[in-house]
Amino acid sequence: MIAARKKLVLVGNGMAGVRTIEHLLKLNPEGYEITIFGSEPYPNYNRIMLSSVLAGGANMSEIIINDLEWYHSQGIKLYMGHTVTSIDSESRKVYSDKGITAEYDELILATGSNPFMLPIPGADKEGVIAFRDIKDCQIMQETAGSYKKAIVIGAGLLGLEAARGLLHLGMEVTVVHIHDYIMERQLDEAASVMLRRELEAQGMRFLLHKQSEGILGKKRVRGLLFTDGSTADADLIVMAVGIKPNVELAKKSGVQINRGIIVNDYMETNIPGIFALGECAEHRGIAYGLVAPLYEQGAVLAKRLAGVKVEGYMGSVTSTKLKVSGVDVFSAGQFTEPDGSRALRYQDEIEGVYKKLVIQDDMLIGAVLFGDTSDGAHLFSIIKNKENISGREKELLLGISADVFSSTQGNRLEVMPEDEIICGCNGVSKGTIAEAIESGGCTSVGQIKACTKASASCGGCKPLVEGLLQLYAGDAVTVVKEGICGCTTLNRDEIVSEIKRMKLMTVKEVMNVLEWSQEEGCAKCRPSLNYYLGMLWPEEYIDEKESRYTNERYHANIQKDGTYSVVPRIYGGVTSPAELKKIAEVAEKFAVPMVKFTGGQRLDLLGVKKEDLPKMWEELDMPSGHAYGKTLRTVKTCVGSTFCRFGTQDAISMGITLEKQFERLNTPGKVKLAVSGCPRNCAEATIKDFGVVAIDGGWELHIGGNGGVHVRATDLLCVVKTEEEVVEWASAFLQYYREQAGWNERTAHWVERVGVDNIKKALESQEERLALKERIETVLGLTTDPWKQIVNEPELRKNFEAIAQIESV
């Protein structure tokens, strides 16, 4: 008789909780029916990579750790955008704010932490935020588009990473800190001063030994007042002054708390069946805020739940690295000098290198590295293992020559303990990597990345991963180039070439024939293959809906609260009273909470329930604006010669022609067009993917612009005389981009990668342009409006029917 599966509920869809579930599924895959509640409307993502998103090193999709397909494949019921508000520990049930009740046998609280906001007057003004989640990140990106001056309060790790990201977004950034030097909790004064100089050289301004007293401004922030009476101007204030464990749910449910939720060595709370871990938990008086301890707690709890014998969690020694471009900082253990300790220092102001070791009773108890952090993992290992370093102090401080270093790196890695964390971003230990090589058969860094996630985030540990690969795989190491993802070593061009050569027709067939390492692929390669197949075989390939992202599957943008937005197409930004009345009536009928003008000159109906989407589109009876996919978004226009006294050409007519020509076009990345009626360029055509600027007697055609995070002005492609030529060149350019760019590659990156001269050369022949135009017209002739199809087909409408008001995957 098969034992009934127990019910496990996880409250908190963050890194600590979901990592525990991953472990548990490996140890006891059939043991539990798992339900996860998460307050944010996103699947599990890597929070510590938000600073990389802000700094332009990654996009949102790249920091997703487990996409929705993963939850589905593991049989996990996920409630995104649901906050659990109460626990009945007697009947073992939890209740969400959206009316969901879930029973449990075991309950894990992984509610994380909340940012600490200074309780000063004005802290509730518009433009005052923390830096904690995707929403904060988005606010900073949006603010940078309209405002210039930002203040970050707090010069700790998070504050400096936020400040660097805001610099990248083009803002003037001032960092305010209450102490005399920055990162005083991780660095001594010498290292701190060197770090500050480096950041100042990058454009950051510091106000040290300053205490905030109040925030100036009426509705929106306009400055910061200090206790010494001085002020600083600001359009945005980011508070990065610390976090506090989120214990509200536990507190009102009778779970014992102090600063955090009190747990024992097995992550058990005072109430049977309820566990806690992560930033919300307090173990032996410590609430950790770094990822490595949280993963260590998760490993213990997963074994406990799986019935595997495990020693309890004994606490963690932590290390930190600053994720700021161009700056290497490492700190571990006790960097101050307690009584009875000795310190060794090396400082090179010319090369910008500083090293400090703190030694007590012949053991290394702390280290600070600036400028050269390559020894960080090794030193951290020595600290954690309490090695006797008598006689090796100077060697550890000064290191050895590069030649000698390379010859002994294997030895260092060899003696490193199995539980040593190699990849801090994803909590991957040396033992896990060794197992992936010895038992899992990994022979390349890419395979290790796919198998363990080591080096999959910031990449700082890649040299160590390569060293372990050499140590355990020896001659079997294969040096492979990076593929489009960890499932393959093939790049975009090789994949497209093989699909064409063998006429592969489905995603599954491509992965099988081209020997994908992961049978089902991943969230990166499946949409890529779906696009390439559709691009190559437009008349034969059947689009694979399950290989598209949620927004494209539901033909609407999912919002942070789990609702969707509806954006009907308004060609060229030109509408009519009748059309506006219709939109208003539909918005009123379906109680749409917000109607907003978009930057693309159309109306966004926000806060729509999924089950209302087909009915709304049916009553609107307007084309989809495709505001969600990798397709043509908008064609922005100015009034041109129709009304403007400076206009030289009819920009409105030209814009509408282009939008009707290319609407519904599937492209590698989203595409935005604009048409300006004169060189004053009011439609901002020179920051669009394809921009048209009217001049006397003709049109300038521009390509490769971008107005997002990475602002890029267009390159001039050519000048033409007639509207027919504009359409011909636009068709040729867009089809050439479709055929040559990698999936998810915007035109700005693609133009920079291949070079504008090469694109001009490819399009200079009219014969070739007409051939490209013919191919794009074939594609466009096959497209249909998705909402007209959904409205008219009952089977498709079923996908939008409410299922007990949950977002379940």
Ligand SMILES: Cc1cc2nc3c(=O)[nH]c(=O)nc-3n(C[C@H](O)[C@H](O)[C@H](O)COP(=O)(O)OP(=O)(O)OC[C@H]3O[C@@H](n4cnc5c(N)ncnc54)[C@H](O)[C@@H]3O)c2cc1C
Given for the second form:
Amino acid sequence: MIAARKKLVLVGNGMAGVRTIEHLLKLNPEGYEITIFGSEPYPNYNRIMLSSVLAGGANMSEIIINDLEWYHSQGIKLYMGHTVTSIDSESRKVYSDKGITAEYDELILATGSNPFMLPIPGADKEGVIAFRDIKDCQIMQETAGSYKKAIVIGAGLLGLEAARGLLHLGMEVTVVHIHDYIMERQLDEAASVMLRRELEAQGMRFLLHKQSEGILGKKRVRGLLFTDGSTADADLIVMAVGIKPNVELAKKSGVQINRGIIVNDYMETNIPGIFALGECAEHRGIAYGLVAPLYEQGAVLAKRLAGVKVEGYMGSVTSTKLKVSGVDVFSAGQFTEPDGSRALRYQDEIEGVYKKLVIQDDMLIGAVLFGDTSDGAHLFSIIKNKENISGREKELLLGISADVFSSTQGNRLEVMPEDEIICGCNGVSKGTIAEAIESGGCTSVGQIKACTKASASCGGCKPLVEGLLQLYAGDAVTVVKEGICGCTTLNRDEIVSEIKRMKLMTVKEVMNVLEWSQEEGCAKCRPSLNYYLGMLWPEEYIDEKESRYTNERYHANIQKDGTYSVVPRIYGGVTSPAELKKIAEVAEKFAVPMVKFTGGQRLDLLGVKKEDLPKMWEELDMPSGHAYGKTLRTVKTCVGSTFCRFGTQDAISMGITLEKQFERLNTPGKVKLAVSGCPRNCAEATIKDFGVVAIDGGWELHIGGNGGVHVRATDLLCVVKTEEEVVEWASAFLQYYREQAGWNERTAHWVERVGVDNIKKALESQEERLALKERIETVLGLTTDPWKQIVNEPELRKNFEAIAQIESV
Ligand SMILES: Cc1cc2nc3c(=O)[nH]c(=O)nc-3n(C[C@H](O)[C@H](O)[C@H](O)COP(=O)(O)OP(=O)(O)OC[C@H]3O[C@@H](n4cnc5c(N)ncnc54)[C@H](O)[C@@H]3O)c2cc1C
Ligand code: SF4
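What would the structure be for the form predicted in complex with this ligand, rather than the form predicted on its own?
Time for the whole complex; same chain goes first.
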């Protein structure tokens, strides 16, 4: 006789509950007669992807995880749009608001969370919403059609994703945050400041350290009132200030709750036959708000229900990734430094990269990445596995992803257990991906995404998926062409040739004609296109300031604390008492906190307020040192034959000539030069982009050096006899680099990629060199000193005025 199937009821048709059912059906397909109740009038969908829907990256139909056909084929009775209002745990029955009664042997509560709405006067007005479900998304989309101004309260993950979506919908968006810096629950201050700057560049405005007191307007919202008495206009207010576990049903049914529904390691509540998981559950004092832990809970519960032996759920370490196009932010584990830990940091303000690792007892316990998050999945796996990283700290901090399939990475993936989760957002394990490759025939990340959903949400696991492809598919891997960023599949050369062919003249035009997926582009493609257009059409193209990084927009390096630096040009590192006196007087007058010699032989006035910048430059009346941009920085020189007894040539005057020749030159990456007066090379010319070393009767010209994170010694380009030849070869080399390299590609990387022999070949004919020299001279002839211009034009000076206070009521 066949045993009667047990009755299983799931309350909550969301991500955690249905994932549990999917698992259970695999483990024991015939074990239960399943009934599901869900308040929302849709089948199970991927809530995470609501952010993508809002930002135009996906449509509603793409986010459905299981369509109605799936429920039907699995024999699941689904009550969509039904809210379960009570549970009778004695008779083991549940009741829905639409009059349905269902009996159960086992009951799962997976009721998720409710968004927390600030209990301030006016919070019930029309146009005040949360960001939790499809309905909220639809309201935002409709509102953007007829209104202009949106405020998002809360600068956490959800708030920023909502704000980005609203910007995409064409609204003016202000994010209001109670703290001094944004995403303070995932990021330290340095990463947070970099993130804010990038989002500001995308058009988001921020009001920090602001507490909301009330919502203004009659029936519909008109604005927001703050506790300091100021106000801000708004036609829509999105509250993204947190979530609270939805425990109403459990509470009134006698299930024990604290903040969430209290469960043990097997997801059991205090009432026999009732389980809980997902955001509504509280395990060992923690109610999680991200899917990865909820899926881990689901795997345990499914095994428990299927009668499969299972170790209990032990809690999770979590990681987060902001899903905002063009901004890469990753945070995992402990990002603050608990007692007994130490932190390693790497920060590159120019490239917009920040990395922080928190280490305790030789183990990685936390990581924050900004700008380059490609190592996120790897670091997260190290944190979860509690690996000993002693001796590998620097390697981990400076990046291991350049070679995704390095021997360490390959080994790690090989020994990784089959059930380890690779894609946290969609709960896809290593085993599932391996099966998709080996049995399913997937040979690209795109196919794996379509087949398993791995890397379909935040994309943070893509490097690991690529690693698994290499591991299991080897030579069969399909290399998918990568564009310069996520907005296009075109690479640098294709873009440049299309711009030339079609005579495209503006960033917007390039994006439209070449069919960018993101209408307004991202932080990677906007500055690249701005550079390529300026390089191709030096005389016609008008530089788009808004496509440049903050440092370049303000012609000053922004410092860690939000102040700026002033670095006047000191040609060849040679100054005079009069110049030094002037610098000292300006530094004193504006109370500059620090005056420092830089590695490039200049004086750096640090800690300057933005509003003082024009006045200081006016008084200094010296050329800008361009210490901030992708341009010629310094020409370092030794004393050469002028004073040194070893010197064979006049290094100082050679350096000054070169610096005067190329100052203000716009280049793909920053460019540093140096001139040494003899092969002792005191000016370290062989780690510069273009290095000149004097020898008896001439000069050696070196290219492609770098003294940064990845030190690279130069390659010898050629040996020349005269100063004129040095200038001719330097001009030709720099213009060739300008025309051929990718934006943000330093000469060291470019020379290695292209090969020094090819560069030598391209420059060997004097005719070609002179043509390149002529082109660089045209560009140089069009440049002006940015600070002279700002000082003389009141409109430009306005950009540096202190930000006005918003109006008070
Ligand atoms: C916009 C957005 C972006 C996000 N991005 C990320 C991300 O990038 N990464 C990440 O890890 N997490 C992210 N999250 C969080 C993630 O979506 C949640 O952690 C996850 O959906 C929680 O799953 P759950 O099943 O516990 O709850 P839910 O998915 O909320 O499902 C609960 C369901 O139960 C229903 N319900 C409640 N009470 C009843 C009742 N009495 N009767 C019937 N039905 C009921 C609810 O209507 C709901 O449909 C995001 C969330 C949002 C809103
Ligand atoms: S490089 Fe040669 S010339 Fe220049 S300072 Fe050193 S020893 Fe003197």
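Positions refer to the first chain, counted from 1. None of the values given here were measured: they were computed from a predicted structure. For clarity, a rigid core is taken as the largest C-alpha set superposing within 1.5 Å between two forms.
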Fill in: Yes/no, residue 285 Cα shift of 2 Å or more between the two forms with rigid core fixed
no
Discussion item. Rigid core superposed, CA of residue 82 - does it shift 2 Å or more between the two forms?
Written reply: no
Worksheet item: Honestly, after the rigid core fit, is residue 439 moving at least 2 Å at Cα between the two forms?
Response: yes
